[in-house]
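Consider the single chain below, provided in structure tokens and representing the form predicted alone.
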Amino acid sequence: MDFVSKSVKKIDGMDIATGKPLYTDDLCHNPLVIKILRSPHAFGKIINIDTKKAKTLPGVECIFTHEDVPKERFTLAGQSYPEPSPYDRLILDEYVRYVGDEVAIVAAVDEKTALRAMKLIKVDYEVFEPVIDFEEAHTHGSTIHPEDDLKVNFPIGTDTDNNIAASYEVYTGNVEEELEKSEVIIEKSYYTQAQAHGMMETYRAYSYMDHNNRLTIVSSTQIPFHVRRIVAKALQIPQSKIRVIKPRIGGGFGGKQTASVEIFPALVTLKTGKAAKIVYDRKETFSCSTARHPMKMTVKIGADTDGTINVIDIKALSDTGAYGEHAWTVFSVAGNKVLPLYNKAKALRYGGNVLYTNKMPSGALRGYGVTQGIFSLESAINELASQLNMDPTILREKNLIREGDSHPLLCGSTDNNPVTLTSCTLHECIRRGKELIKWDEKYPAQVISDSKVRGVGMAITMQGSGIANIDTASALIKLNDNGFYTLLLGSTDMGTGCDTILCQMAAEVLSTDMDKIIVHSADTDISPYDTGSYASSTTYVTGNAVIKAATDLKEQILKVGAEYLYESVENVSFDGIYVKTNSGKEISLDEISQNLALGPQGETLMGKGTFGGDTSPPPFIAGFCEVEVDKETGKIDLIDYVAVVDCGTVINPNLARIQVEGGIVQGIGMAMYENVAHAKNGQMITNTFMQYKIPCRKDIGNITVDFQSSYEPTGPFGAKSIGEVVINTPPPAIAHAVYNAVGVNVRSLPITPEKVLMGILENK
């Protein structure tokens, strides 16, 4: 292949590196500036709000309160309609449900004036006792959502009287019977914390009315088509009156799968007719958007003494914060995309509740629940191996799913039709990872000095490639009048390089140079529909759509070329430059395109392709690490991390490697450093990078990435996803390595020196 599996440079890399104006705030033209007055209380009701004095301040354009906005409830979650997240929000509500919840929208000629106006607004609150601990939420005296118009599109177990946003349970086999028959049982509880996205570009959007009096929103978003629907519902206007444009994005990590900011400038522009923008500062990005769902999982495993795992039973609780964005889906994924790893078990069960609390809402974040589920399950598997006195790599090899196996929880399965795994090199990933980390030489630990010990640890993971039977993407590719192409996409490149790899795929099919393909994404007026860049879908779902579109166009070029050459289409071929016959006649693509463009017989050739999979083939990773622990202080140094990846065919090795390295570092952050923390009154105390630590280069040691490719028959050129799976292994692998070094099982993230030292002291 000429382009696929080649380390092609990113097509927008130089523009980004040289600072060209590509991002949302670069594109604004003298807009009104919006600031949000926010609640100082975790839970309360607005009794009175006085904006008269603020409105008289010169330069203030408008101020909106809950009395001025539509009363239609909606969700900010960017999901396909009908969304599984509850409609539990208003644009502005008389209730405030977390510190930072929106109270008033202020629009002024500049930021300084808007900030001055906010200080002149007087608000009287009736303050209620907040619900902060999600483990106590269902029995707490406060009801966070007392309204009677909260709506769900289908039953997800919502019980607002008990602060339950959603419930879920899935099982196979007879759990109790298999537990009773098992020779060894372990049962442990694990806690994962809220994690912030930490993307470089904060949340922002810009809006204006175009010359046809349509609302145009320019936004740093992963979900332009969902934003159009969400804004239309919230503002009660037709989607046809809204256009959403996505310029370049400075990161998202799932945060921009929630429409956190677009409604505010849209409302101001609709009310005033003037352009408006909102740019969240870093504190607002930390404390007034979304973070990863904190979870508690109690894992019970029944096994035989030879290492055969008979049953896995997980009871879970999740904290969705003040609103239920992604509540049910993140929770269900935490079990469904984790348990199929151990498909030799005769019984599996996963279930529990997602609770409302008076904290910033939780939402989508890279890993989308699998990160939480993998930490709990893989930590329990490592503890089982220890109890069995068995090498954990051997325990896993004995019980893991393999290519050709079926499992009822694999995405796309139905009641009597479990999906069959058609690509998997997980066992090879483990074998290669052991070689790279020198597992057999180092396991479980090596004494370095009187105070320092090095331990090795490991974990495995899987994810998915899009959402089966829900995600869909379309692509269009047009032949222009000089023999070059325009590829129209609705997907979002968040900096990952997906525009580049999709261009590689189109170039491969059309046998043309990549610089002859213009990539245009995403503009809801122009681009074909795409659910958006989330759920590890772009390479797999949009990639398949691109191949279909390019193949369609190639067939049209062959047909037209054959007509010009007076030959049947079966007797011609296309090499990217010429359509040729077997007898030597030829016509160039340039000539074909110009002939098509001119005269009364002109025609535009447009290839189209749409893909929505009925399966979600999982990528796999085996992660290994070595840590050095100081027994006197509990300090942990990460020495080495090895990730061996099966993502099917690697479309662009350089970009894939960067994805893996970035995800591993983000996983290391969750394992060792990051923790969104709140005070007892609900105030977030980690709302700047001074308090919220993410790992820097000196914190992460050496990272080694290797690929054990497979060929996924349903994937584009055999590819699967890679975006999310890469974050999952560091928390359980590092916890395992710490245990092997000093005998301390840290079951609550992050794994801090304090927790390790306390464990060492308790063991003495």
Second form
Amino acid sequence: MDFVSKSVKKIDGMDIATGKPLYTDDLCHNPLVIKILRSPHAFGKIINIDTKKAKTLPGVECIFTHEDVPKERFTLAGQSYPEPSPYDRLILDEYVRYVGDEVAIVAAVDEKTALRAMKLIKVDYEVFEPVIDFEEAHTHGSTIHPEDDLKVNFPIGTDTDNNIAASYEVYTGNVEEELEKSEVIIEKSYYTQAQAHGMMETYRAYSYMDHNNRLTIVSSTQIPFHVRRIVAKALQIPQSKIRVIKPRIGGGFGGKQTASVEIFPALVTLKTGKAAKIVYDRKETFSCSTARHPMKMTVKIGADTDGTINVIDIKALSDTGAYGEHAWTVFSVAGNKVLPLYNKAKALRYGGNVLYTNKMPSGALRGYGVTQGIFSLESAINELASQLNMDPTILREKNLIREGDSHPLLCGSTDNNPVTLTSCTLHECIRRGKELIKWDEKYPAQVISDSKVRGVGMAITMQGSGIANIDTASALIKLNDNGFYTLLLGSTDMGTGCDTILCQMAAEVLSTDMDKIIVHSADTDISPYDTGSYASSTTYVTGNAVIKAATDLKEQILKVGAEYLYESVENVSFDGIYVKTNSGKEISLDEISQNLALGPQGETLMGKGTFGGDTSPPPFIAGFCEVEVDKETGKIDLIDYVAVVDCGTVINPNLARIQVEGGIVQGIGMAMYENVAHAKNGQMITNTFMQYKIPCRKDIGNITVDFQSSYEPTGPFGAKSIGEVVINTPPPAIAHAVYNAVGVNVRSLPITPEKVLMGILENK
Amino acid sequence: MEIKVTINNEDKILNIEYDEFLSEVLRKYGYLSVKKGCDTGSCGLCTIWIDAKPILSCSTLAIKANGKNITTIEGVQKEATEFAEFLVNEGAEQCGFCSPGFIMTVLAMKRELKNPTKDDIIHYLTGNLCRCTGYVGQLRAILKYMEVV
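What I would like now is the form predicted in complex with the partner chain, since the data block earlier showed the form predicted alone; can you produce it?
Expanding to the full complex; the earlier chain stays at the top.
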């Protein structure tokens, strides 16, 4: 292979690294500037808004309140239509449901004027008792969504009277019976916190009317096609009147899978005919977008003393905040993409409710529920190992799923037709990880001094590759008039390098150099449909589409080449530069493409490919770490982190490695530092990088990444995904290492020195 | 008011407001490499040089640059490209949004520190946040670059 499995440089790498103006806010010129007036109350109803004075301020273009916007409810969740998220939003509502909820949209000639105008708007609220604690939301008494026009596309268990946005249950086998038969039972509750995406480029979009009087939105988004649909629904205009363009994106991590900002400039441009932009500052990005769903999980495991796991039963609660973006899907994934790991269990159950509260909405974030589920399940497995006095790596080896096994909860399974795992080197990942961390020498702990102990810990995880039977991507490859290609994609590279690896795949099939392929993504007017870059889908789903498109084009080139050579297509081959016959006749691709661009015989060759998977092959990771804990202060230093990854074939080792390292560090942040915290009145108190601490260079210790490749037969060149799975292991592995060091099980994230020290003191 | 500055070796007169920060003014005048990530001086994305020393332009009032020599990454493209080659070879630029500020700090470090250790490098760059790469790939790129230059 010339390109696949090679550490090719990112095709846009040099330009983005050296500061070229390629991002959303670099590209717009003198638009109106939009600012949002936001609710100071966690829950209330707007009784009156007076915008008269603000509107007279020179430079103010327009101000919209709930009286001026369409009354059709929608969801901002970037999911395939019909979305499984409740339609519980209006552009502006008379109810405000969290501190920061939108009250008025102000557009002015510049930022200062818009901010001044905001101060002149007078709003009277009727203030209600907010629901802050999701464990009390069910019985609180305040109803967060009293409206009678809230809609759902599927029966997802919504019960707004009891603040339930969604509910879900799944099970296999007889849970009660297996629990009864088990010799050892462990039952513990775990809490995962809200985590912020913390991407460096905050949310932003701008819009303008084009020469055909169509609305064009340029947005830093992971989901251009979903944005087009969401904006059309919210503004009640046809999708054909909207074009969405995605330039370079400064990070997303799932945050930009929610259409947080695009509607605002779109509305202003539609009403005024003028270009408009919105750029969220960091505080708005932290407090007026989405964060990871906080969850509580009570895990009950029944096992035998020899380490056979018979049953896993998880009761869960999730906090979706004020709106139900991704409420049901994140919740279901938190069970469905963790339980198949322990497929030797005879019974499994997972279920519970997703609650509305008066806090910023939760949403998609890398890991999408699996991160929450894995922390709980893997922590419980580690506690079980401790109770059985068994090495946790051996407990896992005994119970984990293997290649060739099938499981009814694997994505794509139907009744009586469980999906089979066609690629998995998880056991190898564990073996290699033990070697790299020197597990057998170090487990469970080593005393360093009177006050310091080093402990090792581990966890494993899986994810998926796209969503079976839902995600679909198309790719087009056009042969241009001088022998080079344009690869048209609807997926969105948010920095991960997917434009590059998709180009590698196309170059491989067409036997051409990558610089002969121009990659274009994404513009809804031009790009073929793609659900967008989320759910770990791009390498797998779009990659398969690219291979189909490139193969289709290659066949067309062979056919046309054969015609020019007066040969049948069976007798010619294409080496990337020439179409040749066995007898030595040849015609170059340059000549073919130039001939195709001339005269009445002209033709455009365009390869097309569409792929949607009926399974979602999971990638796997075994994560190991070593921490040093100070028994006197509870301070934890992360010394080493080892991640051994099975993502099938590694398409680009360098880019895959960086994905792993970045995901591990984001997971370390969730494990040790990050916490979206609210005051009792619902005000977010971690709305800057001063309060919300993402890891810096000094916080992370050494990170070692290794790959134990497998070959996924349904994947492009054998590849599976890597984007999300990488974030999942640090929270349970670090918790485990802390326990092995000082005997304290921290069951609520983040694992802070305070919690560790309190645990040490309680144990004394 | 007007301030006189030298930006990337060109003398300029800039119209500014008294309360404007340098990052905003530079962007307004077309130096779009300058990015803002936090508004609180804690992420390092807006790093540029004033009189050859790295500063955070989002928390420096523009007026304070009066009479000074400003350098953005547009003004050191040759050096920036040299280092970016190492970064990109390592795959250690992801979204790229933090890169201009990061590279300005790396280049300043190269001028300021003699034979820095790994810890020295990490310490010097601690104020430059990156949410994509996990930092270790950037460190690999820096170590390779420092050996060559």
